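Shown next as structure tokens: one chain only, the form predicted alone.
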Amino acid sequence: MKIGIVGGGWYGCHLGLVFKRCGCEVDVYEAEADVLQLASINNQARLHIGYHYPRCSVTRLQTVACFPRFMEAYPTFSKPIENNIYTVSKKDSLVDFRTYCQIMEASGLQFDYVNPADFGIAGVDGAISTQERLLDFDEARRTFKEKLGRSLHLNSRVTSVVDGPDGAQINGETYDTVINCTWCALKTGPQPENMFFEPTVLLYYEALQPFYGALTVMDGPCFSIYPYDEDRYSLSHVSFTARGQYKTFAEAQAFNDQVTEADLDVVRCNMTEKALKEFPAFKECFRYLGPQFSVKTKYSNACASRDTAVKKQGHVFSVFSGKIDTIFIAEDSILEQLGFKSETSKIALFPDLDMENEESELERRLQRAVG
């Protein structure tokens, strides 16, 4: 079977490896000069387990189920964070701390209760330490390129996907099946009625003194301070990171292109003011470096759902991607519809990877993270 994949983000690269392992002829087309660009990397470097979605059971349980599979298939793609703290704002959260913890416990997630004051946190009812992890974009990018090899086509923008009676064409090249992993940036079929394109801005900061790890305030119009790499942290806020809702990717991108320094100053002042409420030492701990722009595709609903779904029309699959570790939801759906058996594992994707000395540590982390 010949498979064409549009988009070299997390979903496109993962599905490319899966189908190569199945013995298919695979082409992955990426418009940028490297994989994991745009929204794949212009985002928080957060590998979700479920703590972020108390109001959406589907998204939460998808990440709970997929996190162990991600760790098994890609054990080197993330790193532990010593103190990954979640807390609930007394004033701004849509759920109270007790309810939040009960939701996490009912979902099979494990955590440790901690004293907010020990982490410089104020104005909250309580805090927990979680096993959420930090993504290693450089390692993921290197490995995907190495494993995909000649199946990966960089600087290859797809302008046309045409379905036909015997297959589908990408820029005139015929495939038995085409998988669109651009989350409707390239339209290939019906799209969800409640979706929109969202221009976003995160702010990068440098730590002026050692910071304990990560801080996420829940749930609603709240902020998060999260490590991005060795030298930077990102500051985001639900009310100010999202900058609007547009019907097309081009409109959202055009909005980002027109953002001025004065606009950024307003965003930074607003985010700083909110961060100081629950983390009073913010200004003493961090120095502003600059912005990070992106465009995300989201569903419009009250529960902030980010679940993954797949739709098929003719010979073309459209992947409506959610979180990074829910790449396996897309994998299972597409393989089942094409008559393949899902065999994703560290052995299946990386038969040459020696895990002998890491197995016990990996198993311990998984058990501690998901119960």
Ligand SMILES: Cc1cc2nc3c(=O)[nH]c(=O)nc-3n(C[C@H](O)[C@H](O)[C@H](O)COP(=O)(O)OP(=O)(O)OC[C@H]3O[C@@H](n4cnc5c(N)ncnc54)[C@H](O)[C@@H]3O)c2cc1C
Second form
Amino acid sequence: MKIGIVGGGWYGCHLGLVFKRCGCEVDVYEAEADVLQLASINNQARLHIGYHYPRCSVTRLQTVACFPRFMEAYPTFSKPIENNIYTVSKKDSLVDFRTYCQIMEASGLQFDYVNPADFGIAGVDGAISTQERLLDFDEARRTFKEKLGRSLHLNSRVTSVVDGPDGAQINGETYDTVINCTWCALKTGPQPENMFFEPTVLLYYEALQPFYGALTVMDGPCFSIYPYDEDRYSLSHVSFTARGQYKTFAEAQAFNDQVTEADLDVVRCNMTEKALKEFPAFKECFRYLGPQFSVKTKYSNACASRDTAVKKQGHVFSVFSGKIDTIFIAEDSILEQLGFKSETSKIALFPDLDMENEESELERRLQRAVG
Ligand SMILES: Cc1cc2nc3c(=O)[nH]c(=O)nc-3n(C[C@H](O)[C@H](O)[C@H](O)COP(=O)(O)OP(=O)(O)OC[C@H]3O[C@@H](n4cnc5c(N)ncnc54)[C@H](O)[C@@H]3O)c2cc1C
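Okay, that one was the form predicted alone. Can I see the form predicted together with the ligand too?
Below, the chain from earlier opens the complete complex, with every other chain and molecule after it.
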């Protein structure tokens, strides 16, 4: 079988490797000069396990299920964080600390209760130390390039995907199956109706004194301080990182291109003010380095869901990415629809569940747990 993949982000690279291992002929077309550009590295570098999504069960359970598979398939692509602290804001959170912890427990997630004061945190209901990890983009990029080898075509922008009775064509080359992994930047194949493109900004900081790990304040209009690489941390805030909603990727990117220093000063002021509320030593601990711009593709819905989904029309699949480790949701869906057996085994976290009704059964358990 001949598979053509558009986009060399996390999804395109992972699916490229999966299909190579299945014995297919694979071409991955990436417009940029390297893999893992755009959103695949311009993000918070958090390897999700589920702690981040108390209000959205599908996203939470997708990451709960995919995290162990990611660790198994890519053991060198992430690093532990010594103290990865999640805390629940007294004032701004949409769930209280007790409910938050019960949801995490009911989802099978482990954590240790810690004293917020030991981590310089104020104005919160309680805090936990989690096992969430830091993604290593350099290692992932190097490995993906090496393993994809000649299947990878860099500097290769796809301008047309045409479906036909016997296959689909990418820039005139025919494939049995084409997979659009551009996070909907390329408008081809089936796309979700209620989606939009969101320009984003995170702020990079250097630590002026040793920082204990990572701090995420839940849940709603709150901030995070997360390590990015050896030298940098990122600061983000739900209300100020998201910068608007646009119909096309190009419009969202154009917004980012026009951001001025004065705009950034306002964002920095707003984010710092919020960070100081729950982490009063922020200014003594961190020095501003510069912005990280990116574009997020999102569904418009109330629970802030970031589910991964796949749609198929004719010979073309479209992948709507959620989180990075949920690449396996896309893998399972596409392999199943093409009649392959999944490469990596599904981890049975809830072996007694009726999988047909997995979602509603888990919802019922969560309802019971949170009373
Ligand atoms: C601010 C921000 C923070 C985030 N934080 C996290 C986080 O901490 N953890 C997490 O798991 N997820 C996070 N995410 C989400 C994560 O970034 C995405 O889920 C992931 O990057 C999606 O990968 P992808 O391969 O689908 O898309 P992309 O990374 O967007 O890759 C698509 C690729 O397609 C290429 N392309 C586009 N058009 C064409 C074309 N016509 N021809 C050829 N190539 C083309 C692009 O150049 C790009 O390389 C965050 C996202 C943002 C924006």
